[in-house]
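Consider the single chain below, provided in structure tokens and representing the form predicted on its own.
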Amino acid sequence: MKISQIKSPKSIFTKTAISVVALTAFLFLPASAKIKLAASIPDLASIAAYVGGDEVEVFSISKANSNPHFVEVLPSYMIKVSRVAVFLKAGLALDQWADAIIEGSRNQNIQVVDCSAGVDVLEKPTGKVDASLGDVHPQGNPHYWLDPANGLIIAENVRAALDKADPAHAALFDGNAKRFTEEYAKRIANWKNKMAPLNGSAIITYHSSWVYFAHAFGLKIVGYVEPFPGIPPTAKHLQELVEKIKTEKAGMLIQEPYYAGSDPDFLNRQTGIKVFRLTPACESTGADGYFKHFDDMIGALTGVVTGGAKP
């Protein structure tokens, strides 16, 4: 036997070890890479998780208890967005901060989706919009996801984006979007049944976040703690609200958790109005987060029917 044909035990062991490592790595490789999506707000992320199922990875930039109008643009967000295929924007000038994140990510292949496309937008300004009106959005009220019917429109926009990003799984995405619609149909009947005793009730809200929610469930917003969006109330405005609450017999005040509670608490002391601190965004970005958010909000509000304070 030639010396060149003799293999040392060390050489055999090394090659065997390399082969085992390679085989192990192969066995644990995913069958296909998941589509990565970023969303401006948790509700868009949750709906995307539902429609995308196991074929997507989704995260939200803003959090449930943070003001979605104002998000600090961090380099870490840009790095995360540099790796996504799709960015879901709320649109209607709510998340203009997202543009800086997308641009800073230098992601040339990203698909940016305006999830407000197709929504029947409420509170579109008819006159001139300037700083004297506060934080008024020229394109209309941007909190459209709080009408669950608009969740169907968001789901359709997400489905179309996923079909484009991953055509091989289009049938899965289409099927999940259909199931989302079916789930909505079951839940909306239950939600409206629970909210029926409150139909036509006068309410106060802190910010204009709840216009779509009120429209969906027959509530009548008769005043805002903010005299104009984003403008803190004056003592005069609060006193005017006290009189309005009494006149309109408003029994509920809905406040976002990222605003100070001192003014709603003052109104509670003066009138007995029940204060609910509810987040406009869902807490979970999981597939059931969007629907659970309505379960939680409606569960809280309908407690008024059986034992809530009266004005």
Given for the second form:
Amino acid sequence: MKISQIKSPKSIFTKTAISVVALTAFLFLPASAKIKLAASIPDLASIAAYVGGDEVEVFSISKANSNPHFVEVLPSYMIKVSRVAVFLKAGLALDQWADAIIEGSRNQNIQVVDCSAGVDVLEKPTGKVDASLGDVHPQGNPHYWLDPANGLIIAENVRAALDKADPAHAALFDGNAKRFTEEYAKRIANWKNKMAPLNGSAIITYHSSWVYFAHAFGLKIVGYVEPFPGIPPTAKHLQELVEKIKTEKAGMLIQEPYYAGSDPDFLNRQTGIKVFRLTPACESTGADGYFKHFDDMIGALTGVVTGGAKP
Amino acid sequence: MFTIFKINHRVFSRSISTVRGLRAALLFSTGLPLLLFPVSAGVTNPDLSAIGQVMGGYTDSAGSKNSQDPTLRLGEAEIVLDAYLNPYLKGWFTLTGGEDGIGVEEAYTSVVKGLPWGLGLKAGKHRLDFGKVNPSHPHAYAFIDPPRSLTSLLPGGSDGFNETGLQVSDLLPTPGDWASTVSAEVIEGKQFHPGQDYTSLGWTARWANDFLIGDIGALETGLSGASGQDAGRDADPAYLYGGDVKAKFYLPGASQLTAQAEAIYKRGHLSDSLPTDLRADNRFGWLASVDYRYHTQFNGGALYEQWNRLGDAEKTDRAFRVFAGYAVLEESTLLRVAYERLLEEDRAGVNSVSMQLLFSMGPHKAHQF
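The form predicted in complex with its partner chain, contrasted with the form predicted on its own above:
Then the entire complex follows, led off by the chain already shown.
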């Protein structure tokens, strides 16, 4: 071997250093110029994916099968949020944990959007609100995305945020928001048509997640498995519920998957009420996730299961 | 009160000159006390929370004055106040009250936005960022009492490593779900030399890395270091080195499994009154625990720890605990029980049972679901 072929330690060090710097630069450089968004719940992320189209990258912090009231604030969420331009909050005190994530991200330029702005909020408490009422949200029931009409308001809030974040693509976002409205108009008639046989039906729900859904599709919530929001049932309350189910002839009980199934199963055994375990949030954060969630829920409730939700 | 502040704010924010003119006129007409008028008082009150605890216990330790007698007492109560001071700063106070009187456990302010490069600043008294267990408030411990290995090795003992400091931290620009935070803090250093009247600053530093394990869990790792004078101002400083790891797995039905471990090595000094060759306090300790939480309301787990004994580092003491908790209805009320078997080398084993009933009001809960 020629002496000139023997690499000096200095040369090896220089090449290694260049490689490390290049690799580091590759890792930290933005992969694309897409607008990055974070959302508290999958439904907001899905609507953002629809309105933003190919110009956005969006992720949801809570998942379809996790309780959106309680999300553990992890540094990994903070680092992800440190890179986004827009954070979509559900608001109405549902996702108070999001504030700690946003704060911890130290993101100076983040645009925080309260997607509940403009929503006609149901169950706004009157008088003194304290823990004697359970986990009542002082500004009203926060599960508003479960009325598809409120999806239009969320889409409008997202469109305005995207226009501000990326004015160059405002025309695309405006067009997609318009298409979202048209898609809603096409689907709502079909959904209402399918739900028509259940119009006025008495139902029980575990938590008060389904108030907007019931309002949109004419279901009548006559009782909750929880005696107060966020408070697990007592034996006495369950016994009272058995009587109520019988008197009100309630035929369906909707339960969120993150609550224990033993109490709904007890009610099923006592009264024959049919238990539906439905996620109040959509499974996919893709552009079709929000609409498909209603397809699945309505399919399950009307006996035509299309996947995802299971009775 | 809220309305009064709003009116004051509106009146006095019209213009500075109007305010000054009005205050001058009022001062001349009514006297000095109006100088105290709250020109720029905040318009909202801070979040206010209170946490109380009823503690019960039983031990067969011959060294305890309550040996083989069940005890019941009101444990340390906490009042927590926190709020934004302005758009860039937050403030936090934790006041404690118990059999030892009333104290300020924490009082600090932190910059939450406005600094470049992901920097953060924190100033004041707080539980220091050393390891995973120490920064948490004891009421959050599933195993009730602080681990013996930590109280033996860390300054502050059972009160926790908790000092006044000035901390700088940075959230590094890492890719993907990897969050990497480095922090360094100058501290008062008083807990390194309790009962001595000299002052000597110390420091702590930590590098924490956090990863998401897909949608099923999270992994946290950390390396910590600290230093301070424990044997006089002019002696060599004491050093603490720590490593920790915590894995959490999210299971169906809002259940969770958490496993964590922490190790600490201390290189310090014992009392100046000892002969030089007996002064070294070089000790090691570690702990490991698992905690399974079922459907948010129930949890149970175990903790094992061992550490070199203070004053006799050749000896290794060990303790094993099993614990269980039940959230009564929801997160504001929590009942915990723990059994501990303490095995000190060359001493008889000690059995202890602890009970804790935690109750909280306000946004800062006894524990988080």
